[in-house]
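The chain below stands alone and is given as structure tokens, in the form predicted on its own.
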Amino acid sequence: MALATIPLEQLVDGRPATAEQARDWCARLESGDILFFPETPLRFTADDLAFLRGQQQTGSSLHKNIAYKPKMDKLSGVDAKGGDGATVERLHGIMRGYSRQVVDFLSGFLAPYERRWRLDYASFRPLEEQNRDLPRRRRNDLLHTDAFPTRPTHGARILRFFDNIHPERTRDWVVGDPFAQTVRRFAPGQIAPRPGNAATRMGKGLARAVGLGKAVPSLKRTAYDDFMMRFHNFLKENDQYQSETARYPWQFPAGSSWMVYTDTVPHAVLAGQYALEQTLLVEPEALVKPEVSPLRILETMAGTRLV
């Protein structure tokens, strides 16, 4: 796991200089590296940045982030006290434009994927992360891998692109040892399927191995999704993991961007304010190193398919 720094002058019209370089960036991402742009490849107007920084949220758990849902062109999470219809409309337009910019950039930069992804939410994070008062499972300052309780991925990987739009401050992260090492520590051994529904048996077995209780996939959530959601909660709630695991700090400067597969890299946000983010769910068939994906790691441990 490493931080790969990519100056904009290395790119040609927003793309890696060669097809081989593009494939290598995809491989490094999938293996757990963070791709870091000291200067964002996106375009923001000074007026839009000032507008975003002027948005106020109450800080309640209800309004953790402002979310933009591209498929529905819908904005949610805006504080009811935050302004009139014109303010919300402008915020909606900025988030729509941000989402499209990220997709356009990644379509060229990650060309080997050939846009074989599902476009998930974009978010604006206006609140100071340091000393947030949130329920434990919603805290950002605890190391965790990502999974979505209401949006199962069915084996697709969670790629997230971030922008620090604070005018001065860094956004402070720590990351932990990668998924393969972490899951093998807390769910050790080969968990062989038994007669019956092998994927369901495996979900139960892995869950018991990390003390998560019963894991029964729903009609919409596969055994893989069920385990990943429970593992997300387990990592946040496990004091031994939080205190004893390796922690590698990274500080992302004002005006920078970075992207990472957050289902592979345990991460936490310790401090920072004003960030934008876009999530993409990259299909398993698009990956250049599928063998290092969480899905493949868990299927190897279980000896059965999970989706």
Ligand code: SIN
The other form holds:
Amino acid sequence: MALATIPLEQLVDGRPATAEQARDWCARLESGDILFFPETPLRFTADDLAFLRGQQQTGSSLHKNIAYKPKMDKLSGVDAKGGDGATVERLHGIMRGYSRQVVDFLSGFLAPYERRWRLDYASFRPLEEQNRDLPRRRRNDLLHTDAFPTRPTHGARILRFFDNIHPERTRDWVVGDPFAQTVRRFAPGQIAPRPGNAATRMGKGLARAVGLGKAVPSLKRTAYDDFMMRFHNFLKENDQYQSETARYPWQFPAGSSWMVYTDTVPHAVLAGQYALEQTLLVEPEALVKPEVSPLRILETMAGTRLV
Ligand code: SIN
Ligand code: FE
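Form predicted together with succinic acid, following the form predicted on its own:
The complete assembly is shown below, putting the previous chain first.
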């Protein structure tokens, strides 16, 4: 697990200098490295940064988890009825611009993927991460790999791009040992991948629970999604894993960006405030090293197809 530092001077028009270099960075990401830009490749106006850093959480129309859904151009986690419509409008505009900038940058930087990804949510994280009081499965200060309860990926990989927009402070992460090693060491029999019909049970139940019946295939979990969700919960709930696994600290400075496949790199955020993030779901066909993908690793372990 390594961190590759990429100074902006190494890029040519925001892109890797050669096609070979571009493939190499995709390969390193897929293998579990973090790509780190000491200076963000994005542009933020001083006004927008001041606005984002000025958001007071309590008593404002902004909630804890502010998500932007690019496909619908919708902002959630805010209360437009709270009498603060102008604030919500402004935030909406900033998030729309942020999401577009990340996509533009990654379309060039990750050229080998040829945009074969699904654009997932972006988020604004205005709260101090240290000592947040959250239920265990929602705590991000415990090492975990990512999986989304309501958004199964069907084998696509979860790539996240982060910006630390705090004016001075670092955003403090720890990361753990690679996925394959962690699954083998800590995943006991009961959470081994379960192929077969049982896999879609949770997806269907969930669809029914929200009143959508069978008509929503995106809610259907494959055996792969089922495992990834259980593994996320298992890691957060496993005291032995949390205390015994190796922990590698990284501090991301103010004004920096980084990206990482959070479906396989165990990560936790211990401290920091004010971050922006955009998630992409990269299609299996786009990967330059499919052999190290969690889907392949789990299928090899299970001896069967999982999607
Ligand atoms: C997470 O994905 O677990 C949180 C990362 C962060 O907010 O820095
Ligand atoms: Fe996470």
